[in-house]
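In the block that follows, a single chain appears as structure tokens, in the form predicted on its own.
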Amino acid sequence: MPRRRFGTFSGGINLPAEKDATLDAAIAPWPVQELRIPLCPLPAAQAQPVVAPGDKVKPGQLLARTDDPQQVNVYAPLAGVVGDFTDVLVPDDFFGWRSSRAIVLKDLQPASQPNRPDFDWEHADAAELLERLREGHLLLCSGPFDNVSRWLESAIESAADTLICNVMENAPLVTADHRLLAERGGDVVRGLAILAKALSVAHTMLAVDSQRTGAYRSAARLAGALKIDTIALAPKYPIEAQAMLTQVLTRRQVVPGRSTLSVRVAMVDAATCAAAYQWAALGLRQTHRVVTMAGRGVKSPGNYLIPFGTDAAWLLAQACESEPPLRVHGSPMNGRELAVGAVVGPRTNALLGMEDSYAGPPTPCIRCGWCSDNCPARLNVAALNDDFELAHLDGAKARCVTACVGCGICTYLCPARLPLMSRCQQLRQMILREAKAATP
């Protein structure tokens, strides 16, 4: 792989991997007896179901529909029984989760999807790309975007000439698109070939942490193959971050509240080019994700197939030995707390147990600068959690807030046990939400 000179940032920190018990661990199934599929896994209206209890359903079968553009199709993952509808949670925002009615599940059968590879997407144009992706009603599994045809529109509107696959992943323990790039490259770089073509776009990068190479050699031979630039790059977290990586790749600097967009750069991740791919090419619908479990009691650590509506916190408790005290969702860095009734879905990319390091309560800031030598961002950390504190909402926005990317090395580095990142988060949504009702 190549290793050129490209831009860098300031701040970010050298994290402990912490990845050796799940780095070599290869995706394996997780057998679940029950599911709970979100009807409403957007917030946007609900999806109106097409099943009743007691019908039995296949894999990919169509359990609702729905007609609004910001909503998507639920289907089921596997072939079971339909039961009764119940309520789960799935994330909202950046922190929160949000309640959704769902369809249960049960009876399940390890049977897998009807494979119609009757789709050429290699000889077909960018209009019949982006019908066929409008057709499979695809999630993203990262970044500010939910739906994936809301992705496409907005960056062809926005005349977006770049595309990342973004596999960075240098938080510590996860190891998901790690593992999904090292098997099943093939899917990711095709389907990141149907996206670049779809959007029309000049140039196509698959971003990779410089320390996995290895893993990766038959993913880039198919991608240059395809005219993709594989990219190896130096894992200061959180290059990770689409902000950071925009200006480290392209040297475009990200409007500060605005998405990659705004520069012309898309990006997308591992999981979603995975599963463009799986639709566009073999007409296998999204209802999958790999998971990551690791951490303190989890006695297999590893990378699972997991199918969506499996119910999180149960999942976690079958892994670990004992309860840990702290169970988290997503990063160890940024993640969220697992709440009771939450289900895993196509943002699920870890579960993870974990030490409370910050038991006790908060103490005041001593103004040591830690917070805001480090910032990737370059805010100061310190003023904005005044600002948080006094309910001063214009000196966050002077501060540029905004620009906030949600790393977390803020909380990580703080002796006073602030939770820092998630006061900034909260500063930041309130203005994007009070700028979006202000917009006509």
Second form
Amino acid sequence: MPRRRFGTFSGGINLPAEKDATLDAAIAPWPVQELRIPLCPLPAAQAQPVVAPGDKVKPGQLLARTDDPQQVNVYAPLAGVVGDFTDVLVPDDFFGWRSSRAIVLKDLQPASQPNRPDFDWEHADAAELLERLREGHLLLCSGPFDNVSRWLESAIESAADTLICNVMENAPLVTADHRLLAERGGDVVRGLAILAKALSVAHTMLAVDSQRTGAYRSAARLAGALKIDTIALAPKYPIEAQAMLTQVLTRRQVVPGRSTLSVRVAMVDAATCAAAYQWAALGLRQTHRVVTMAGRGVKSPGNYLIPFGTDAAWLLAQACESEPPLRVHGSPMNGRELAVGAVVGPRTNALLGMEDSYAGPPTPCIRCGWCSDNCPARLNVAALNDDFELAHLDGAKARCVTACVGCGICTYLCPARLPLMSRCQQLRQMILREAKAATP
Amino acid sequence: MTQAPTQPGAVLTKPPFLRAPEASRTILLVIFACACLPLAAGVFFFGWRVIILTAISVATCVGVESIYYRLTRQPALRRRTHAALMGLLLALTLPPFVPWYVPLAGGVIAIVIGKAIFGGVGHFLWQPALVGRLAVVVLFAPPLWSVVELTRPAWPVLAVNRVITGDIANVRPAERYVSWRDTQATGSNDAFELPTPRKILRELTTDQARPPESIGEQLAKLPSAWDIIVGAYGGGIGETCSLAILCAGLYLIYRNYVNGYLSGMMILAAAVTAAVAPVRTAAGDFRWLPLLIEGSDVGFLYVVYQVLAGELLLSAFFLAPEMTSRPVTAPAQGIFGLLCGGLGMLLALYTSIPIPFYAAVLACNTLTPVLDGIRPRVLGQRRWWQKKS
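Having seen the form predicted on its own, can you show the form predicted in complex with its partner chain?
What follows is the whole complex; the chain from before opens it.
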């Protein structure tokens, strides 16, 4: 697949993949009984509901409307009856959760949205595509907590010249994006072409894992026809991190503390591309997410198409024989511990049952240096840990902690079981917040 | 020590939710096991007394550590495993003929002054085992405590027919350095004693009255290459057997517990220093580049003897790479190794310090906080010539 030679990055490790259970499991539906659809999927003003309790709704019907450009409209994933309002948890920055009002949807009917191919994306120009995507009220499935149209605007503002679709997905257990590209590669590649056209970028790349190119043949063929470079890269973790993939593919180093847009690279994932195509070409709202359910104790591991608003804990309990000791939302390396009341959203790429038997209580750092040796951002993590313990924010700033990509290798390797990544991320957040407060 | 049982969900509340299986204790135990290999060689060549000395050293370190943290009511930091390792390393550096109270004194000082008052593992500045070794050298120096000999003009090795079971104290001086395989003990004497290779090599670089004939002559007085490789010559308990130290050290490098650059740089720097630093010729003047003075074959042998005979290998694979007292980042470790090796070889060549490489490691440990500032450029960080935007 690759025609050009690409470099690599220093640090990084080869993690045990543990993907065998779900790698070849086709995307399947999962029956749900009740949805609690958040009205506030993004950290901005809440969308105002346009339905009342007792109303019957159809799939794709508008549930809540907003005028705030930072927020998105909310649509019904399935047919059902509107119930009461309630509160749910949605993912927030820094491994946390945020509370949001939600609409309950009951008496669900298994119906799907009708196709409305009323927009000719192949002959539309950039402005028309941008307008169409704005009407779509799409959410980004990875990267910054933002909607697609605002992300496109900031990419245009920063004069992005490269668009990369990141399907590396080399954290253990997670296979959602892999299945999406393998089974619905046409949607993903066309969605990527739509986003590239809207951004008017010079280069568009589809980055995939070199171990799994066999599953992507049809997608790669289509990508070639749409002038998208398909690039297969060796799966050294964390090449899926945006800063690392940017460095490998473009040789540009992301400015610490800023996104890849700082070096004029826009990066999306497969799920966002598929949603962009399904809306722009077929008129389908973004209401479902492919979720990998795997890990210890999960009796039916696989990739499932789950509507937004499904209770994540309920879903995992359905999939497990017994309660797993640890329930994880997202990747095992940088996801979140599942909280009670959390629902499936655009960022739920995996729900995992895991053991926590490896961990012991944290002990003092013995200065083995493995965290620094393997850090892909080449941070001196041991010194940053000292800065954290001594509350020495200036030291952390001088050591450029804002370059942390949040891959979790330091914590994974630490023989003293110190939570190094979360400490680095706390320092990073503090410094970024301080810098934000300082700029008018 | 067993770790406190984990409660489900109580520990891993922050990502990543996967952990590599190696814990601090695993590292220390594996290093301990590897250090037992040179110890086994020591027992073989220096007899059962070595086991007693090592047991005293390890027991002292573990006991003092327990008592210290019991008294100060501080939580012990990776306590007994690390203390046992320090005790073993201290024993490896001691001569095999010392009386029982030498490892006792060394162990107490290693743990209390070397480790505990700094706050335990992760905080001390100097390698504790070497602090203990240095203190022993100072404490039992002749004017202070002339009864005890820490260094002698000639050091003992057990004869071939008395290995392991022989008593190193029953010693008979040998007239000249023969091959160890030809030694046979007779009567009540188990060991024979000879000048150490370091002492013979040292005659090449001291300003003594009669200069040596040539480097080749001096090398002929040394034990055979086979003796040097297996460790059949006078030296510290764990210092002599190059083969055992290399095997254990390479395994530690393979496990990533020792940075190969540090050990490699240390040996390389020592070899280069030995090859370049001036030695005395028959005329009495000093000449540079001993590697080439009498042809490269003699010069090569000279450098190999300088590297293998003595405590360089033990320092390079076990003492200098001690995790807390060496720098953390990879480039700083390389520089640390270079400094240790170069300084150690210079001390060995031109001073009468009985523990040149250990002293060099201790001196370079002092520089660790400075060396820690040397690190690779962080991803995306500006280079010094790039302007601030």
